[in-house]
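One chain comes next, on its own, written out as structure tokens in the form predicted alone.
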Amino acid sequence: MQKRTLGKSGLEVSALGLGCMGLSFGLGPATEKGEAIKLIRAAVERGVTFFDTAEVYGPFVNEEVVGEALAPFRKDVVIATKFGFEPDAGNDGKWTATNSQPEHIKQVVEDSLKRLRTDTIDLLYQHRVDPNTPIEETAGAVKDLIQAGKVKHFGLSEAGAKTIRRAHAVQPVTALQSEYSLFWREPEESVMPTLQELGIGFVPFSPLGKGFLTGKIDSSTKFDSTDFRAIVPRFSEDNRKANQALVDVIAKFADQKQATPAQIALAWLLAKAPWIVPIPGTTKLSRLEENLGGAAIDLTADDLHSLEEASSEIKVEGERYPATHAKLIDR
């Protein structure tokens, strides 16, 4: 597995990471703990060194699984986790309230360190921008944690360009994690120029469009009640039917390259910039191996042009989040 460096930070990781959320949360029933640990360790054996989790995934259980799985390899891997949510009394106690107050961050980190079985968090993201806490205070709290040796690098998730600049002025931001794929290209205009200017790495989550770009989901797919996609407008039956045209374009291109649609979607991201590190998630070993194969595909400038030209002619239907989640996206 090739390595990449996230921006100017010096943080070196495998070209593809592993998003661990779906093993415990958000995409249907949780994977049995032993099986989840086996999958994470299989990723390590195949050269993956970058693993992504968060306290809210579960909540808590995903960090515990990641911590146990990676304990034997701790010095050889990079663990990223996130703070910024807490239970919302006005929403049946669901973890939808934001809290990036400095004291809250410091307590979250203490708890995460225990669950992750480690003395330091390699990359700590603010999960969503907190409208009630100035980003300078949040960045200052993470700076304190870095100086105390409990955190190594600071990241943001779904933050807008202005917020990134303000945070970076207090504590250099190593990486931005936001959704980016052939299914959602908005970051190319909204944040990527800022990331390039400041030397900040980009970690796309949902690089396979929450599974849609694999070609394994169509208008007839039924989602489990515990699957977040069941409430995502982009995944309504009508929108899946309309958006199939994009998958067909990628699948046609994949056939020409003797690859799978998932591999082409990941190879496209890797070809966009050397400071981009996608974190596809999966619960299956076969899919893990398929995804990692995407890192071995080199797309030329002509390949990128033809793929982007064909895909940009298709209008993607449906918002990527329901309204309750969309309001948490920083602009």
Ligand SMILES: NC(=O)c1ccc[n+]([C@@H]2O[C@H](COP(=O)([O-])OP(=O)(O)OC[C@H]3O[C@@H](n4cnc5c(N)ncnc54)[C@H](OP(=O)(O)O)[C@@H]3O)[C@@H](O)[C@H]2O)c1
The other form holds:
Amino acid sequence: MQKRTLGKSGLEVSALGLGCMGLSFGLGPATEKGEAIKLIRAAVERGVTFFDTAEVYGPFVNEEVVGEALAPFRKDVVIATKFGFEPDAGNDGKWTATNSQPEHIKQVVEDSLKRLRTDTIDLLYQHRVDPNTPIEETAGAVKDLIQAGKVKHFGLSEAGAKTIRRAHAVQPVTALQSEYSLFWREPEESVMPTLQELGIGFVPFSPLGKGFLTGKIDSSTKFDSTDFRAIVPRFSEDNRKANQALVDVIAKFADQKQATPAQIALAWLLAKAPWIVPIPGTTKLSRLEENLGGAAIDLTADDLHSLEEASSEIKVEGERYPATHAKLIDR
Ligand SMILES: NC(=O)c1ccc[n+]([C@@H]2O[C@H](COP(=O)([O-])OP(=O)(O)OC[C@H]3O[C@@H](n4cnc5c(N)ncnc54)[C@H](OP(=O)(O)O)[C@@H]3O)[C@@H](O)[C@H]2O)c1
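Next block: the form predicted together with this ligand, after the form predicted alone:
And the full complex, kicking off with our chain again.
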């Protein structure tokens, strides 16, 4: 698989990474640990060198799975994890409260290092901007961790352009990880121009629209109670019915290219800029292989134009987060 570089400090990763969250958390029941480890190692064998996890995925369990799976290949892979949440007493102890206080970050990193079975985190993201901690303090704490050799690169997630600039002035940011796909193009407005100007890489999460863009979800799909999509407005039955038109556009285009809709969704992201590295997630080997095939599809400027022209005629219905989660998005 081709490589791409994130940020000016030159973090080299495979053009597609693997989002490991869904193996333990957020999209239905967790995959049995041995199977999850096999899937992650299958990705390594197929050239993936970039793996995404977070303290909050589980919590903790996903980092443990990723750490165990990658331990034999540690020097050949890049591990990204995230800090920034803690249990919220006002929300039944769910991990929805933000905390990016320096002391908290330093403790989380010590714990993540143990779970990940490593002595340095390649890329450490703040998971959500913490309204109670100035971003300069957070960036300063990560700078200390980089100086101490415990972290190599700094990242942000779902941060707005102003926050990115403020953080970058204290500790250069290597990558921003935010939602971006044909299902959600808002980052094109102010975030992506800022990334380009500052030389920061972009790691789109949910690059398959949480599975919707693959065409394997429709209005009859039932989501498990442990599946976040069960409470996401965009995934209500009515909105799935309305949003099917977008999937139909992608599927038609995929047919012309003799590719699958998932591959086109990923190839579109890769064609948008050379500093973009999507991290699709899957629990299945066949889908992993299918998705990696997306990196071999080169879309031309004309391809992008026709796909974007057809897809932008469709208004996507429904918010991408329920209100409890939407309030954590930095603007
Ligand atoms: N920073 C953040 O706040 C944030 C938020 C969300 C996610 N993330 C990261 O981004 C990664 C990816 O995002 P995501 O998991 O939300 O969404 P995604 O990658 O867009 O989609 C994952 C979903 O698509 C399905 N899928 C994958 N490949 C498929 C294919 N070829 N055909 C049909 N279905 C397919 C998967 O189901 P199967 O498992 O059944 O294949 C899974 O339900 C996560 O693993 C996580 O690391 C970060």
